[in-house]
Amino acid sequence: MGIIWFHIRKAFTLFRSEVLVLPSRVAVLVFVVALLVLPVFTQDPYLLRVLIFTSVFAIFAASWDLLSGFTGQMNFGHALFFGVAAYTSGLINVHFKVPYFLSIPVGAFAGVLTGLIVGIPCLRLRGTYLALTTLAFPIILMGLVFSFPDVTGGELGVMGLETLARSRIHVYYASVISMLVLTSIMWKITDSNTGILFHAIREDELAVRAGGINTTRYKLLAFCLSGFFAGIAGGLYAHIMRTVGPSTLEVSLSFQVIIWSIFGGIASIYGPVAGVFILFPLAEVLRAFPKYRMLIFAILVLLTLIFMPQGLIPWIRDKIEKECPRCKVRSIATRKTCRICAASLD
């Protein structure tokens, strides 16, 4: 009983002096607290299918900043995964009767391998070169989704997938746990040794590869997890829906998910995540006015754009919080000395 309080007063004091010192954590936890409890105040169905997809591209939009915001390899094509995955888990589900638990886990490697075949030809490409190439792979995809109807289903799709849940609320908390889990696994990843050779390769593959690392290795890597994740998104889309169409590989969608994460603050993960949660459910609200939605949508984030270049949510972080210039950790701006070297913040 004792080591139970012990390990309990260390988990408290852990989460006082590493949580509570810094909004932006205290920012997440409400925002985590707040999704998990939202269905016992409110189960109207509308606002728990915005919240379902909000969730799931969420982890879309989080896999191509993996790939884009902190390799710099400039996707433009991301769909391609997500499109590739939703029509290998509804295929396979279909066909072959898979239940959703291991077709979603099949699709998501099927956007692995996808991303090893788009990442080899790419790893010579650089900017805009590289960006038309991932822009040609999911065009080329949906040609082949409708030169073989009788297989893929052509324009009308596969339909009749088996649902994640008979449960709307069920639906609901396994898109939001998902969601919670993969963001933070994908956030652990760029905090890591990995994560520090992607910033490096962004900013200076030259330098990186005469430290004696191997680039390629590492660009082939972040394809593949960003494939898997994205993968992972579009399986659940897939069941979610019920259905995989064309619409899964439209160059919409690869152009959105570009707009949201740069919206929310690109080579951050948590920043593409906000950006999804704030216009996907604001481009629902607009509808209620169709003729100014896309003006009223496209002028906010022009505007958010020009005056937050790096994003909506490190615009705020870097409003509320100071950066120490010694030790790096971060403080609320109130503080006038850093909370870990007392070196001072002014």
Contents of the next structure:
Amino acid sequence: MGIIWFHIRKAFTLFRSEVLVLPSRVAVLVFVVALLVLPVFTQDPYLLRVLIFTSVFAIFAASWDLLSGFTGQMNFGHALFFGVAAYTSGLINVHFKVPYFLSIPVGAFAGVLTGLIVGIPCLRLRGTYLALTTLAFPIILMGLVFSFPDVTGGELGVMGLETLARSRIHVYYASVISMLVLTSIMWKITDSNTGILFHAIREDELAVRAGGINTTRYKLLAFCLSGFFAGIAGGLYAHIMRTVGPSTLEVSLSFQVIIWSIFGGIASIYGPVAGVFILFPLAEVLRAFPKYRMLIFAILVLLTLIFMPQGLIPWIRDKIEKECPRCKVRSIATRKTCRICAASLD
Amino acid sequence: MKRSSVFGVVLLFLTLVLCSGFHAWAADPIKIAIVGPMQFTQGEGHWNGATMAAEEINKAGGISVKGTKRTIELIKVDSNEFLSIPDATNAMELAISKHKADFVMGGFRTEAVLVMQDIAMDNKKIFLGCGAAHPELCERVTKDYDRYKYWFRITPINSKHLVAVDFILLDMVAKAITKELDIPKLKVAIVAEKAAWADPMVKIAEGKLPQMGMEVVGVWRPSPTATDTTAELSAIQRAGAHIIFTTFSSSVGIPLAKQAGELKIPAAVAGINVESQKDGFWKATGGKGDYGLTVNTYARVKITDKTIPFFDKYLERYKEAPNYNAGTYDGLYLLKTAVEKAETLEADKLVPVLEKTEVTETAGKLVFTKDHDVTWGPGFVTAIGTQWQDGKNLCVWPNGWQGVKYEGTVEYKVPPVMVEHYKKKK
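Form predicted on its own done; form predicted together with the partner chain now:
Next comes the full complex, this chain leading.
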């Protein structure tokens, strides 16, 4: 009993000294709680549907960030992982009656394999060449989809997938909890030694290699991990939609994920998540101005990128928090001294 | 205060109360969501057709439900389905759960309509399809009636029948050429845009044309967005084709028609060319697309008594001829008839009534098949064939086909450049 009490007290102390002291962490806490309790206040099917898609695309955007944001491997064809997993989940669910709780992980595994297949030829490429090569892969796969319509369903795609859950609330919780868990895992990965190496590869690959580290292995690992998480997003999407079609491989989807991520702030995981949670519902709000919807959307994104080149979330974070020049720990902007080492923050 | 003044104030107060409560007395309007790609010509067609019908019905008092006249309130919902499938599903959900639509109508891209159909079925909402031609949408009704019974297709005829019309038109063109130029065996170039939907069409044409006594001289597959087709046309000319059999839904239909005219290729252009259904085709091709033939839905021809008034009114109001998505016009009138017969808006009670409803609207007699598809054939909806003749897109088919000939139909004309070429050769 004493041990339990000790851990509760420890957790509470940690919560008070590490979460409540920083506005960004409080914001994340409020966001998570709000998402989890939302259905208690409203069960509006339209709102829930928008948030379901937002959650799925948040996983997808974070998976792009894990690869392109952290390792700098600019992937312009990220829809490939999403589409491969969606088709894999859909095909095995429809043809072999594999239930969704297995078909989604199998789809994610197909995403990992795709990561390997794409990663190997892309290892020696950089910059524009890498971007264009990755862009080509989903287009090639789209060609295959249309070439074998008996298997892939061609233009119509695969239909009649098992639904993720009978009620909208269940689908909502399945997607939101998946998003929270998977993005936390991705964030943990980027915070680990592996994540630091990913970061280092982006900054100076030659220096990392000179340090005796096999960068090829880490770059491939990034492709596979990214493929895995994007694959789960693809599998979830397939079972939510109950159909998978060529639109899951479209170039526009690959570009959309880049816009979401850069808008939110790359190399952070939470930035792309926030980007999707702002931009996807915003596109719905802008339905009020149907003629100018895309124009307003484009102008807003453009202005954000002009005035906040690091992305919206890092910009806000820099306004409300300060980093200690000595110990690098962040404190609320109103503090004059660092909350850890008491160094002056001005 | 005088007694008369008190009386006046009370009277004024009562009048104000009655006036403010007036709306509560009127029956609620029937909400119909028009869901389509509103930033594109297809969505505009959906909206324009529905707007015209709704205004006419409302002007006449509305739809009578159990003796109460109820007006129609249209809700414009942009599905953006060409660019985003999730957008399309959100739009459908918005129409049903936020706007509380009683009925939904529209849809164009099959992949999107399939998902939108599921949402409408989940909510047991009657969805009148006005745009997607794929048979699967109606086959779902047969496979799982209880779930998909709320779906009905108004326009176009399904793609299997579109193919049938396409080959009937080809046969008509072949007969006209043979009759006028006395060519023993006609050579046909199959030109289909490089898109999935056109693949089966190419396969069918390759098999069917020899059976029809014609020779296939080659298959050309330009990009749907190609702006130059001179290479294909030169090869077609060298192959000695008499007919260029087109399967186009995209912009490539314009450069091919224009360049075939510029190169004075002695061949008849016939088949599916969606671009040549539009009024802007003449201007876009600088008149060089003259004598091109395409499968179509509307022309200024008396398919029924309602077609020409509808066509003229549409042309006057929107400065263009209606495209087939404007079949929402017929959809609304069909709904009016069915609701008045069923005396209810309840989907489950309305479905059996809709199944039995027979109405003659602008595109023909609307009667549903068992799988809730629009019936194709003589006496029902036939579709039409239109040919550009000196700047006018005129109906040339059906012209006696199975006893069907619409008033205003003209004879198909073999392109003069072809006549000149082959007569000179002789």
